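Only one chain comes next, encoded as structure tokens, the form predicted on its own.
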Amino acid sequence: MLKIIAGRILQAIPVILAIITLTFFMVRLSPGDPFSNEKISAETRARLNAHYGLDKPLWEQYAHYLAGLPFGDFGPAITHPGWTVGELIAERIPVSLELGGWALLVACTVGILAGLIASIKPNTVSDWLPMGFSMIGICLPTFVLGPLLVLFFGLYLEWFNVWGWILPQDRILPSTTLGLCYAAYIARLTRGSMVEVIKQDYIRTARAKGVPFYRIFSIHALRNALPPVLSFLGPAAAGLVSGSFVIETIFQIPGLGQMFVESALNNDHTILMGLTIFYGTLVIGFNLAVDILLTIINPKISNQQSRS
């Protein structure tokens, strides 16, 4: 286990580094700067510029960031004055996590269980219904999604807030809105992986040895069936907490998708590095976290990663 995890992080460093410089020199060499926006003089703007060390060669100004990063400094957030990027990214992490975790488990849920049901009698009723009703989210984008959500059951009912993160129940719109996107790919995943493992020669033998069906399906095919669908989990996982850009937007969240958004918008160099660093290593350690799960669930991938 520990040579797998030694192996993973010696290949992400090489990744990190390439992440760092392709979006350091993509945004420092697009159009606009942190006071575009402003309406201040020349003069000001040159001091300004060397306050931040934006005056600087870009090689000397890539080698300055580099430098900071293995003690967690990812400099100053320039258009938060008095902040720096890591503080701000502390600041809202949790919101974008709770958020990325309710979604993941709105999308387990929806998905698992519709793949399950579908997968009992294939190509039947039973299975076209939890099928169709999981493709909800691939056929309507989240920009969509969620507002129709918002105007139906948020205009319409007064169910819920159609903004804001304070109360409880103002989880329930982004949460479902950014999980039922997913749900549909764990449906096919899990639907798939169940019909292939159901027609396996042991699962016949259970069932004539008298096996109870609900033990077969539960046990024996579900455990089997299950590797395909955590392996999608990891990217998933990190495409929910990252991918919340248009949620947090919507429903005015006061997560990483937003600050993002309106870093974006601010050009505001530094905040949209120290996110992607993040985004990026978010998604290693996700994916690292699933490799763990796997080699857990079944031996025989260790083994023949570390042969390999």
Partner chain sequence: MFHRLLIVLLICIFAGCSDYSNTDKKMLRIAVEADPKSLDPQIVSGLVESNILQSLFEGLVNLDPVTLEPIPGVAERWDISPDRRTYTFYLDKNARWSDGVAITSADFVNSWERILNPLFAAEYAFLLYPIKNAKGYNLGSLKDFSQVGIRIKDTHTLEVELDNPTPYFLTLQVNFAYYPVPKHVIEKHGNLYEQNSRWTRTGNLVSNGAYKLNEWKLGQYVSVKRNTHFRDNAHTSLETIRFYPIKNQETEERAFRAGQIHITANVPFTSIAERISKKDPTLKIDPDLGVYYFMLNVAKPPLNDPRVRQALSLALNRKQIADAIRQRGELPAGSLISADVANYANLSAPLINEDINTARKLLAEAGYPEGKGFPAVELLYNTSDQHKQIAVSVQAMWKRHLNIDTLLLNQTWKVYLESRNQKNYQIARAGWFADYNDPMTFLEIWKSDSGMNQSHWKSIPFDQLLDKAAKEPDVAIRAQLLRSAETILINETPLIPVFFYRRAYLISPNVTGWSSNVMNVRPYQRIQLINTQPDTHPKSGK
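The form predicted together with the partner chain, contrasted with the form predicted on its own above:
Chain alone follows, minus partners and molecules.
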């Protein structure tokens, strides 16, 4: 077990290195530079590139960047002189973690609940209704659902602020919007595996023994129906905590998602590289964590894992 984990961590190093390399050259080869704007002259641009050492050969910059990484040096934030990339990211990580955490809670609550209810009587109205509800989140893209929720709860009912990330209740609307778009997937996965699990003999046995219905569902069946949900949650959680551009734009939340997209659009390569490394590590880390969890739940999978 430990050997497998150590092996996977060792394997992660070349993957992250590959991500860094690919992103570095991808962003540096895309057109434009962080300084271009409507009014800047070619001379000033050249001088700014020189000021930040971007006029050197690309491989030299790449080597310089790699050399800084082990010391936690992600370079200067070119579009925010006076800040380092490390500082900028560190300031936003807690916000994204919190938003992602709440959203995950919403997604799991709504998704698992809807999936459970739907699986009680498959292919009836009590299946279609909760499944239909849980699908609101993917049928209405977040940039539609978000404003709708704001208009209703923020401006019409005046329950919440329409924007910002200051008060505790400012968390509710954004995390609901974000959570709902994951709820549908979780609901589908829960329903699907619940329908299978319920047909198993041990559930029938439990029913015959007179165990109360809700206990069978919530404890016996659910526990065995969770693995597919878990393997979905790995990469999903990585995506959630690394921020959502749309949600952060609609609610103006100072998280990582907005920074990610904007740095990409603005050729802001130092910030983008820092975020990519962070995100890549998260994805690999969450996938690893899920694999370990699955091995613990179901040793059969562990055999396959060790072979891979």
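Residue numbers count along the first chain shown, from 1. Note that this is a predicted model, so its numbers are computed, not measured. The term rigid core refers to the maximal set of C-alpha atoms that superpose within 1.5 Å between the two forms.
- Put the two forms on the same core and the Cα of I203 is off by 2 Å or more between these two forms.
- Once the rigid core is used as the reference frame, the Cα position of L58 differs between these two forms by less than 2 Å.
- A movement of the C-alpha atom of N267 reaching 2 angstroms or beyond is seen between these two forms when the two forms are aligned on their rigid core.
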